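One chain comes next, on its own, written out as C-alpha cells in the form predicted on its own.
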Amino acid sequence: MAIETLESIGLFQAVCADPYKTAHKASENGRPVAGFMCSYSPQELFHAAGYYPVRITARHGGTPRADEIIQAYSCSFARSVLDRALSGEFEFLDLVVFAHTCDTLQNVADLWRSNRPEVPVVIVSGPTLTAGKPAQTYFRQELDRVHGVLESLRGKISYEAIWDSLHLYEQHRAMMRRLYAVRRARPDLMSGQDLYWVVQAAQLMSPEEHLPLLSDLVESLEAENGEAECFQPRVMLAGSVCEDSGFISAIEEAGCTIVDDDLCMGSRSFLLPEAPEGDPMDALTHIYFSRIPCPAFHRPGFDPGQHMLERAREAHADGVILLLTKFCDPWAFDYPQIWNTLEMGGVPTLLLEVEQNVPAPAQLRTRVEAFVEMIQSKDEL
C-alpha cells in the first residue's frame, strides 16, 4: 500500500477514533449541530439550512436508563441511541432527525421528544409505499413541511442554498461509488477494515470537510499497478447498521475478503439516484422517493432477493453475509427471500444475528471461519 494511502486512511481512522470530535468543533465555532437517525434523512435540507450534519451511533455498554422506557424487544441500535440521549452524551446537538422507517425508532423519536425537550426533534415521514404519483405527492408536501419548520429555526433557506447542497453531496457520493468499484476491482489495495473507517468518518464529518480527503484517497488507488491479488473467499456483507468495527475485522480474520456491501451505514448512503435539474424540492423528492428502498419500505416489483444476487455478482462474492440486529423486524421479514434467491442463483448465504452495543463474539468468527471452508469446499467440486 502507498504511503500516500496509509496516511489517508489515518486521518479517517483519526475520526472514528474519536467521533464527535468534529462535530464539537464546529459547535465551538458557531455552526448549530444536527444529529441523524437514517440515511432516509434529507441531509441536503439541513446542510443547507447551515447546520452540521452528524450521524448518531450506538456505543457498547449496557442501557439501563433505556431500559426502564423501552419495550425490552426493542433492537439494540434503537435501545443504546436513546440511552446515549438520556445519559446526555448527546448535548451538542442543536437539532435531532428522524426518518420515520421502522416503527421502533418513531417509538424513539417520541421518547427522545418528550424526554430531552430543550432539543427540536424533527421527525421526516416519508410513505411506506414508495411508487405512485399520491405517495411522490404526499412526500413532497413532507419535505415542503420541514423547510418550513427549519425556517423557523434558521430563516430564510433558499432555493439557491438547497441547490449548492444537492450539488455537495451529488459530488460526494460520486466519489464514494468510485470508492467502492476500486475495491471491488483490487481489494487488495486496502482491506474492509479500512474501507470502514472511510466509510464512518463520512457520516462524522461534512462533506465539505471529508470530499477533499476521500478525493485523495482514491485518486492515489486509482493510481496503483498490478493486478489484482486476492486469495480469499470474496464476500459481501448486508444488513442494517454495522456500526462496530470489531465485525468487519472478526470476519476478515476468520479468512475472507469483504469486496462489497449492501449495509445502511454503508453502500445505501451513496447509492443515491441523481438529482433532476429544476425545483431543488423536487430534486429531494426524487433523490429519496426513487431510491433503492430499504427493508422498511416497500415498491410494488421490487424484489429484495433479486437486488441482493446482482449485487453479489456485481462484485464476483463467492458469498453473503447477512448481519441480522436482533429484533430488526424489516430485515428479519426480507431475509427468508433474500436467502432463497441467493441460494438459487448459487451464492451461499450466512446469517449472523448480532447486537449492536457490544463487541463481535468469538463464536462470530468460528461461523464465518466454516462459512469459509464451505466455499472453497463448494470451489473445489
Second form
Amino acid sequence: MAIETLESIGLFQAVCADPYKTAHKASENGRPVAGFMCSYSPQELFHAAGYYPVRITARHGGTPRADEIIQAYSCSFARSVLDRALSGEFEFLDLVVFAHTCDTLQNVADLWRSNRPEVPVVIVSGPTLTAGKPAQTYFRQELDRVHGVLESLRGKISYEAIWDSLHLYEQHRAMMRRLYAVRRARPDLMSGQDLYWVVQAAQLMSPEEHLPLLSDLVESLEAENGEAECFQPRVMLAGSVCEDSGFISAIEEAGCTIVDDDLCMGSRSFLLPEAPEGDPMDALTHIYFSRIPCPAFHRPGFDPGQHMLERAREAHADGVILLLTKFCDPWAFDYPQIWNTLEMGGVPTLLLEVEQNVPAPAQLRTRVEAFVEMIQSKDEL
Amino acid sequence: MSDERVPIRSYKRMKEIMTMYYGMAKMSEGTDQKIAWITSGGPVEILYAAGITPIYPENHAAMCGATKIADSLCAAAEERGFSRDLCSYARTDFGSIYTKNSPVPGGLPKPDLLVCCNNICDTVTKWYQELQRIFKVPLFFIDAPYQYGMEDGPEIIDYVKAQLEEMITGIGELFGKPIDPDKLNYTIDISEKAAALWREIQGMLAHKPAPMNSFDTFIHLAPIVTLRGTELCIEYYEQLRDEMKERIELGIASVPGEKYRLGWDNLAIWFKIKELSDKFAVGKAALVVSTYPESFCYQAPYRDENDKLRSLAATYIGGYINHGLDYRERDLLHMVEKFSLDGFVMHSNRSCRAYSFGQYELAKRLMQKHGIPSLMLEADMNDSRAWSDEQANTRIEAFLETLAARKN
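Could you drop in the structure for the form predicted in complex with the partner chain? We only have the form predicted on its own so far.
Once more the chain from above appears, this time first in line as the rest of the complex follows.
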C-alpha cells in the first residue's frame, strides 16, 4: 500500500477512534449538530438548515438505563442508542432526527423524546410503501412539513440552499461509489477494515469535510497500477448496521476478503440514484422511492433474494455473510428467502447473529473459518 | 351470592358461526369463489363488497394457540430458517402452511389474493411479503403511516383513501368485475353497525359487576374480526348484547364477588386464556377492558357521511397501536375513568414489538401521574415454550396483594 494511502486511511481511522470529536468541534465553533438515526433521514435538508450531520451509533457495553424503559427483546441497536441518550452521551446534539422504519424504532423515537425532552426530536414519517403516486404525494407533504419545522428552528431555508446541499451529497455519494469500485477491483490496495474506517468516518463528518479527504484517497487508489492479486474467498457482507469494525477484522482474519457490502451503514447509504434537476423536494422524493429499499419497507416487485444475488455477482463474491442483529425483524423475515436464492444461485451464505453492543465473540471466527473452508472445497470440486 | 361462574350462552352460537365460516371458506377452495388472506386491521369491507371470502391468518394463528398446536407449528417455521424471535403468529401460520396442520382440516384454503394493512404493525408487512413469495398471488398493500402525534393529519387520510381507491379498482380489474359502489357503501354501513354493537357490548363492562370480562371479549371478538361487513356479524352481536343486558339485569357477574377491576393491554396469551381467567377470578379481579378488542370498534374523529371512503380511510389509520405514547396514555386514562379501574395488566408480548415497546413508559406514567399500578406480565401470545405457570402466578398474586393493600 502506498504511503499516502496509509496516511489518508489513518486520518479516517482517527475520526472513528473518537467518534463524536468532529461533531463536538463543530459545536464548539458554533455550528448546531443534528444526530440522525438511519440512512433514510433526509440529511440534505438538515445540512441545508445549517446543521452538522452526525450518525447516532450504538456502543459496546451494557444498557442498564435503557433496560428500565424498553424490554430485553428489543434489538441491541435500539437499547444501546437509548442508553447512550439516557446517559447524557448525546447532550451535544441540538437536534435528533428519526426516520420512520421499523416497529422498534418507532417506539424508540417516542421513548427518546419523552425521556430526553430538552433536545428537539424530529421524526420524518415517510411512507413504508415506496412506490406509486399516493405514497409519493404523501412523502412530498411530509418533507414540506419537516422543512417547515426546520425553518421554525433555524429561519428560512431556501430551495437554493437545499440544492447546494443536495449537490454536495451527490458528489460525496458518487465518490463513495468510486471507492467501492476500487475496493472490488483491487482488494489488495486496502483491506475491508480500511474501507470501513472511510465509510464510518463519512457518517461522523459533514460531507464538506469528508469529501476532500475521500477524493484524495480515491484518486491515489485509482492511480495505482498493476493487477489485483488473487484474494480468496471474496465475500460480501450484508445486514442492517455493523457498529463495530471488530466484526470486519474478525471476518477478514478468519480468511475472507470483504469486497463489498449491503449494509445500512455501508453501501446502502451511498448507492442512491442521482437526483433529477428541478424542485429539490421532488428530488429527495425521487431518491427515497428509487433507492434499494431497506427490509423495513415495501416495494411491490422487489425481491430481496434476487437483489442480494445480483449484488453478490456484481462484486464477484464467492459467498455472502449476513450479519443479523438479534431481534431485527425486517432482516429476519427476509433471511430464509435470501438464503434460498443465494444457495440456488450457487453463492454460499453464512448467517451470523450479532449484538451491536458486544464485541465479536471468538466463536464467530471459528464459524467464518469453517465457511471459508467450505467455499474453498467447493471451488476444488 | 354464589361463587359459581355463569357461562355465556352465546359462546355456543359463536362457535357454530366460526365453524361454519371456516368450513364454508374451506369448501370454496378450488371453486370459482375467490379467497383473500387479510390482516386483522385490513379494509375487509372492500372484499365483502366484491364477494371475496376473507381469511384471517392472525385469527387462525390464535386458534392454533388456543388449541395448543402453535408450538409445533412455530418449530416447523424455525426449521425453515425463521428466527425464533419473530412474531409467533407469523411463525404459527408459516408452520401451518408447511405442515398443513391446523384446527381447520387440511389447513387454511389457499388465497387468490392478499391484503395487508400495516396499521397494526410492520411485522405484517414482512409476513405478507413472505406469503406473496409462497403463494405467488397479487398483494394489495395499504400503508397507514404510524401517527406520532395526537391528531391524524388530512394528508394521511388522503393517502390512505387514495390507496383504498387503487385497491377497489385493482380488485375489479383482477377479476374482471368492478366493485358495485352501492354494495360497497352498504357493506361499510353494516360494518360500522357491527363495530357500534361491539363498542356497545364492551361499554357494558363498565357496569359493576361486569357481566363478562376481557378474557371473554378476546374469545368473542372473532366475528368482529372475520365477519364485519356481513349481516351475520350484526345478528351475532345483537344476541350477545341482549345476553349482556340480561346478565346486568339479573346481576350476573363475570367474576362473582368482583373486588378489583383491571384493564388488559396487548393481545391475549392464547394458550393460557382459561387458566388466567380462572386465576384472576379466584382473586376476585375482573378484567373489564382491553386495548386490543377495543381496536376493532375504533371510531376515527373524522367522519363524513357524504364521503364514506374517506371516513373508512380515517378509520383504517387505526387507533391505539398505530399511535404514539401520548395518545396511548390518553386512551388508557380514558379506560381507567370509564371502567373504574384499579390497575392494569400489561402483557409484555415478546412477539409484538410494536405493541409492547412503550409499556414500561406507559406503566410509569400511569403510576406517577395518575396513581394507577400495573402488572407487567412477560409472555408471548402464542409461543408457550418460555412460559412458566409458577412465575406468572407468583406475580399475579403479588399484584393482587398490592391492590388489596391500596384498597384498605
